[in-house]
Structures are given as C-alpha cells and as structure tokens.
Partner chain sequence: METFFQQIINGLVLGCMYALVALGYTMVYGVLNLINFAHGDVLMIGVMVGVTILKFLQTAAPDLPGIVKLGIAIVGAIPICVIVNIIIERVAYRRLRNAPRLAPLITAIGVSILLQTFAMMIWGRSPIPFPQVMPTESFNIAGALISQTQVMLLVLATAAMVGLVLLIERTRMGRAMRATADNPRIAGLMGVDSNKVIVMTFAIGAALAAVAGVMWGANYSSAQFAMGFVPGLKAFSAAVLGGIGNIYGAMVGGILLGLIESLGAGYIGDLTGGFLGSHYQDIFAFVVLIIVLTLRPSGIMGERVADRA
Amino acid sequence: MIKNSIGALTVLAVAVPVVAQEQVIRIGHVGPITGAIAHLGKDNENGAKLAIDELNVKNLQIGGKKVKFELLTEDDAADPKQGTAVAQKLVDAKVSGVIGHLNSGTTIPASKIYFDAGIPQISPSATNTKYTLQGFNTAFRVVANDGQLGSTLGRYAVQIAKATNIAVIDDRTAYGQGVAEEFIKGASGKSKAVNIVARQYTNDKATDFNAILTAIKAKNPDLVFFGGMDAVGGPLLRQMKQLGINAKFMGGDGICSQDLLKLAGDAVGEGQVICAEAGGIEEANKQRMADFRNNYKKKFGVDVTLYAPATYDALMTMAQAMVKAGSSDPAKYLPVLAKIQHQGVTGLISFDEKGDIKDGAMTIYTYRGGKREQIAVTR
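Quick one: this chain alone, in the form predicted alone?
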C-alpha cells in the first residue's frame, strides 16, 4: 500500500506541472436541438463534436501551452428569443468563439451580442444576406449567402427548367423570406417572359396549406418555389400532390435534405424537386468529403444530414486562427481569422471584407429513385 501510494504521488508530482500548463479553450455551438428541425441542429452539433475530438488528439500547443478544446452546446430551438438568451449565456461563460447559429432568424439577432462582447462567430448555415451586412467584424460564414443561392436557383428555374409561370411561397422567417426574395430577383432578371403568378405566405410551424395551394392552383404555375425548411416543405409538397398541382417544386438548402424524402413521401416524385445547397464539392475535394462522411458515420452511426461538414470546417478554421495567432484571446486571433485561408473538407475557406466566404460554391440536387441526386456544382 505504501509503495503504491508513493508511486501514485510520484506520478501526481510529475503530472501537476503538465496539467498546470494545459489551457482549456471553450467554443460554443448553437443550433436547434429540439423542435421540428432538431435533426438539422443535431447534424451540425455532430460536425462540431467531430472537430473537437480530432483537435484534442493532436496535442496542439497555442502560445507555448498545451490546449484542450471544450464544446459548449446550446439549444436555440430555432427561436430568435431563445437564440439571444443562449448567446448571452455563452458570452457569460467566456467562450473564445461561437460556431452557429443554424438559422438566419437566430443567427442575426445573436450576432449583435457576440459583436458587443468581441467574440468571433462563424455560422455554418445561416444564409440571409443581412447577417454580414451589419458591419460586425466578428460575423463570418462558411457557406454561400441567399443572394448567391437565390440567384443561382432563379437562373436555373428560367434557363434550365424553362419555367415561365412561377408561384412563390415563404415561411416569413429571415431565411425563408430572404431566399424567396433573392430567387424572385434571380428569376425575373433572367427573362422578361417570367411571370410571378402568385405570392403566398405561411409560417414555420404550419401544417395546413389548403388555402394558399388552392389559390396557387388557380394560377396554373409550372414551378412553385418555397422559401423555408424541410419540416414545412415536405408536408407542403404532399398537399400539392393531393390537390393535383404537378408543378416543379424548388427551394433552397432548407428543403434540400435527405429527410425531405421521409417528410414528403412519394410526393417528392422523380426529378420533380430541385434544390440547392450552399457549398459544393468539386473534384479536388471529393476524397476529403468521402473520408469525412465515413468518419461521421463511424462515430455517430448515421449519415450526414446537411451542414455537418460546414460546421466541422467552421470550427477547424477558428482553431487554425488561434494556432496562427498564438492565442485563443478573441481580440488577438480575430484579425488572423479575418485573413485566414483554410483548406477544409468543403473547399478552401477564406472571407471577404464582410465576413462572407469568398467564391462560395453551391450544389444543385433533385430526387430520383428514393435518393437525393446531384445535378451540378456551380458558383
């Protein structure tokens, strides 16, 4: 017993200086972990966890000290009020940076809180253009914004899908409204022959779309664009089929998930749905993405849903800025982050003067044979 105790103390005596030199770096992650789009929030959280775990096995040193990264996850339930509440909670916890939020509606109001505290924030999925137009030097994103996404979809609707009579619905959220407005600009700007024959609105918790779809049916559109998330888009698509509306169904990244297949059932059709995801994997990055997806499934037992790779990249980009700056102090690594170039699994990440990703790619998908199928990668 005595021998063992001495041995333990000896180990402790050796270990104490090492522990004392270890610095814990807290990084916040925020997304909806509860509610109708919890599947997307959990996907993002898993991407962040994967990055944290990989960083911690690298035994990194920052400023001459061994560091351990710690993830503080908060649930904003896609609700702006809850989003600002958990943002303040993370500021009070003195996190060094925040990855999130998932939705534009929570990301935008929360960004003021992080800016006031001087804490860098990288959203892996908020696409509303307003986020980076507020003049906050702490706000960054690693995916293309609604201006790029909506414009691309508008161009595709007119030039490729040959749509002329288009109905537009949005869910009145910052994301849904933003991407719908950018889509209208993109489509209308490509051809004078395009008619926006109906403009309808719902909300992000609606389940009955009979009234707006009946009004739309009377306009005989050849394409219906929806600005919103898959939790509403799936049932909306089902009810379109029930009412006999055979128009193409188009939307942004909010509907462009594997879960749309479950939410819409056979209403998803064969090539009837067209959607775009911010971020695109070109040939040079395909193996990196394949490795990421394999590692993700091995760790969590499920496939990537949507933005886990972008969340992983956002966290890794922030960590690289800390290493290059030699500090996790937001005031010291923020200028490095603003100028960084990071090779992620989604591509090369660097930011423009507003905090948007430079030259962001997008991927256009459809659904065939019960699977999501890539059509093209574009910029």
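What we label the rigid core is the largest C-alpha set whose atoms superpose within 1.5 Å from one form to the other. Numbering follows the first chain given and starts at 1. The shown structure was predicted, so the numbers you read here are calculated from the model rather than taken from an experiment. First, how it differs from the form predicted together with its partner chain.
Asp352 lies in a different rigid part from Ile196 when the motion between the two forms is split into two rigid parts. Hinge angle between the two forms, smaller rigid part versus larger, from C-alpha superposition: 30 degrees.
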Second form
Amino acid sequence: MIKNSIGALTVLAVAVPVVAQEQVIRIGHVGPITGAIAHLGKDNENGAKLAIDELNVKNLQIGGKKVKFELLTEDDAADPKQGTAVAQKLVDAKVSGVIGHLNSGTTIPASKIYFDAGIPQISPSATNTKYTLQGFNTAFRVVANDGQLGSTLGRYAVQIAKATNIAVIDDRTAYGQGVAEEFIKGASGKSKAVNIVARQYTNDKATDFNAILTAIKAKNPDLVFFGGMDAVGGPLLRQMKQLGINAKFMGGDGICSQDLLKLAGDAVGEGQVICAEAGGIEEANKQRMADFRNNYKKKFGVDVTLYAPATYDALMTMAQAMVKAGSSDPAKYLPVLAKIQHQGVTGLISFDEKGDIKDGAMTIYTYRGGKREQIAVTR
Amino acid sequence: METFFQQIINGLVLGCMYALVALGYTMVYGVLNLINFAHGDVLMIGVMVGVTILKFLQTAAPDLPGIVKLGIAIVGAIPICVIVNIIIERVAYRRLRNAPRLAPLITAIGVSILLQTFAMMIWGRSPIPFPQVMPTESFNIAGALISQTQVMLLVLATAAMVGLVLLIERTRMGRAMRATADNPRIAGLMGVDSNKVIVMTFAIGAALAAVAGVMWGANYSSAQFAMGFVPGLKAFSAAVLGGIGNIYGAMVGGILLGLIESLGAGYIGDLTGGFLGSHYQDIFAFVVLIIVLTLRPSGIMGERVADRA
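Please could you give me the other form, the form predicted together with its partner chain, since above is the form predicted alone?
All chains and molecules follow, beginning with the one already shown.
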C-alpha cells in the first residue's frame, strides 16, 4: 500500500511539469505484434508511428494549447481474449482514441470496451460487417467491409463480366457466407436477367467438391462465385476443371492471394478467376501514395507491407477531428469525427451513419501468365 | 441422366477410398475387438508422404510419366504408413490388450492427436497443394467425365480388395487371421502366434490406408495435417454400416456410403426446394448409419457377436 502511494506520488511529480508545458494527447494502437501475422501488426504500428511523428513536427495547437501526441502501442496477438485485455488497459490509461485492431476477430470484442468508455476507435483493416452493426457510435473503419466487397463483386459480375447464369458456393463461415449473400444481393439488384441457378455449400475443411460441382454443372452456369478462402478455392478450381466446368470463377479477398496459384495449379485459366480486395489506389492518389511509401522506407528501412497507409490515415483522421473540435476529449471530438472529410493517402475518408467508410475503394484482380494482375479500382 | 451418371462415378471413387480405409478399421476390430481411432491419421500420413515424394520427383525426375510418379509415391508411402501403424500397435495397444476396453480407446485418441501434431510440425499448418502429376484431361463415358487419376484409383482399389480377399481366404496367414478373429485363445492353443497375426493386420490396414491416402490427395488435390479426421470417421462408419469385423461388409459399406454421400449432396437441394442444402453432405453418412443400426444392429453383412462374450 505504501509502495503504491509512493509510486503514485512519483508519477504525479513527473507528470505535473509536463502538463504545465504542453498537453499530451495519448492515442492507443493495437495490432498483433507477435504470432503468425506479426509482420502485418508491425507494419500497422509503423504507419501509426509515422503519423504521430509528422503531427508532432507540426506544432499543432488544440483549444489554444500546444499539444504533443504520444502513441501507446499494445499487442493483441490476433487473439480475441488478449485483444479485450489490452483494450481495457488502454481505457485505464485514459487514451483519447484508439487506432486498431487489425483483425475482425479482435476488433469486434474490443469495440464494446471502447464504446462503454466512450473512446473512439478506428480500425484500419477489420472488414467483418458485424463491427459497425453493433450500434456503437465509437466504432469506425477506413476500409471497405465484406458486405461492400460482396455487393461490388455482384455488380461487377453482371455489368462487366456479363454473367447471366450464376452458381454460388460458400463455406458456411461468417466470412464466406457474408460475402456470398452480399454478392447475390449485388448481382440480382442490378438486372432482372440474372439467374442464381445453383446455391451450394461446403465447409472450410472439405476436400471433395465433386458432388456439388456436378450438381452445379447440370445448371450450366457461366460464372461460379465462391465465398471462402484460397485453401478451399484452389482444390475447388482443380475439381471444376476435372469435371469440365469452364465457367468464370469469382471470389472475395479470401481467394485473392498468390497462394491460389500454387493451390490450383494449371486449373487457373487465363483471366478465368476474378477476385477483389478492399482498398485500392486510384490514379488521382498515386502520387500521394508513392510519397508515403518513400517516407515510410526512409524512416523504417523497409517497404510498406499492407495496411500501414490505412493505419496512417486512420490516425491522421482522428487527429484532424481533434483539431477541428478544439479538444482531445472523446465526448467533444467524437461528433466531429463522425462528420469528417479527410483527404488521406488512400483516398477521401468520410464515414456513413454506421461508421463504415463511404464509398470505400476496392481493387479487382485476375490471374494471367501465373501472376496476379490488377484489372480495376472501383468504389 | 449425365448428371446422375456423373454422381455415381463421384460416389464410386469416394466410396472406394472409404472402403480401403474401412478395411483397416474392420480388420483390427476383427482380431482385437478394438477401434483404432488413429487410422484416419495414418491415411493423412500417407497423403503427406505422397506429397513429399512427388515434390522430390518433380525436381529430381521431371520427365517420368505421371502414372509412374504416382506409383512411386504410393510404393513409398506404404512402408512409412506400415511402420507408423506397427509402432502405434506396439506403443499404444499391446500393453493394454488385457486392460478394460476404454483404455485402448483413449490411447487411440491420444495417438491420433499426437500424429496430427507431428504432421503439423513437419509439414506446417497450411494446406499443401498436391503436386499435379496426372493430366487433367478426362475420359468421357456417355457424357460423364472420369479422370485418369480416378480410373487408376478404381483399378488400384479393386486390385487391393481382390488381393486382400485372396490373402485372407487362401493363405496360411489368412487362415491364422480368421482363426484369431474367431477365437484368439483357441487359435493360440492351436499354435497361432497371435502377436504376429496382429502386427500383420495392422500392416495390411496401413498399406491400404496409404493407397487410399495418396489417391485421395491426387484426386482432390490438397493435403493438410488435420485432413484424416473426417474421412477416418466416415470410413469407421462405413465399417460399422457393413458390419464391423467383416471385410466384405467394409467394402460394401464404404462404396455404399460414397454413393449415398454424392447422391445426397448432389440432389438434396433440388429435392427439398432449397430447404435443405449440400452443407449437410457430411451428415448423410451418419444418418444412414443410425437408420441401419436401428433396423439391423450388426450391420449389413455382420454376424451376431453376442454369442462371443
């Protein structure tokens, strides 16, 4: 007990002079810094660090006071349990806002803790639709969600790939089912000529798809949509070829990987596979992004891995809301954040009433000559 | 009609693999009254060894014809699976032979988890693409397509089953196995070395699982450390369906189960107007199992075992 109060006194003694000089705004960042996708978490953290350093160079004033931004980073190891534990830690540390988490699986449970504490949270990369459907006014994201991805693919299938008879398979996971259902909505909303001729299901551990593919073949589809991951998508493509189904094959970011080529072998026909990923850089933003990549490389000595630009944008958007509101008090800047328009390196950032990014960009890819090739960036 | 015929082919191919694995379950049960729940993972080891051999051959001898490479992979996978299964028998079952029945069941599950973990450490967590060695071009039989891999599988499975029947019905070792299955104590008194018979049984079961495993990988084109569990469970159901302990039952049960699964998954959506869908693919096996066991507890070709005691 005595030790504790001495500790508290020491903290006070140290903290008081700092407060007198300038106001410190603490922003939390959470991502997996350990575990299988630690490289992605580190990339995000670097993006956030870059934003903090740029903000501090600018000598910003908020509410007439000189401010200094400070980044508190935590590791959730992509584990939901650890995610909620570190979320509580950040709340206890009285951060003004949180950037993160990286995975949907950690972002969703943690969002309740931030919401209860009234602390705004912007995820740079969680795409599960549930995150913004919980009615939390503190939850935002700067990346298109799985629903937007699915419906964009649906529109693309009908309008550009000119599919009329479509078969849909999903792996019954939250992700696969969600993408497939949004795809059907997006495809059938656009044209009455479109038929969903077959609806089949599998699971994320299955290896035998002959039975469902034979049933699909009988319906003569010109496009097969698959909601699921590349581990299933690859063998599925090979078995399609074996059964003589020559339809186009479409899917979300789950199949949109380099691994698909390895898993599917020569069953990936030229331009046969169409897939999409959230995020994408249009012509107009190319220069801004190139500058960002240069700065990043100069500072950290490595190239951007994946979501660092989105993390950077998320933090900058939050800081801009604080400047505009003239306060780093969550209650005061939160309404400003909800209505903000911020020109980031990934494009224009503004949120809809749920906290999802408005018109989030998506990139559509295909595979040609054993390589993934970008077809279009669409919103 | 084409579709129906295609589903029959799909079912036969799947059923042959179930049958090969089911034989392993049923033979071990025949001599030991034990369900070797690690048998599905022996299949997985077969697939993994097959992948490793094929990957090696792709770089070491790229000009060999696909069928030869696949043959080498099978021949290479068999001894590994046999050794693994013999070790399992030695380590997990032999000392427990006179223990209550529950004990070897638990060690079987333990061995299953152990094998999966080892495989995960050696080959990693992610699915591995099975090297494509056979051409994808298929034969067209009345509108239904059958790939060269599938033809090879059907030929191999038939050969293996005929060979097994001959071994059991016509050889000295086969007679010893039948005698041990019938009554181990009296067989022992008649000079049958029961340990030898049991090791032989495990070895044959593992060899059949190795064949099924490599062909499983070649036909469905992926491999992963946890992939043995579901096929293993279904092959076990096939063995029970046919009448556990009876090798003809395992063959019939396996093929029947493959057909039911393919036809069920292929038609359930249309038959129920979309109310039930192909996500029920994995439960057909078990529904049929429950129905058959309710009507005929000893399975389709099984004999009553109650008189054994």
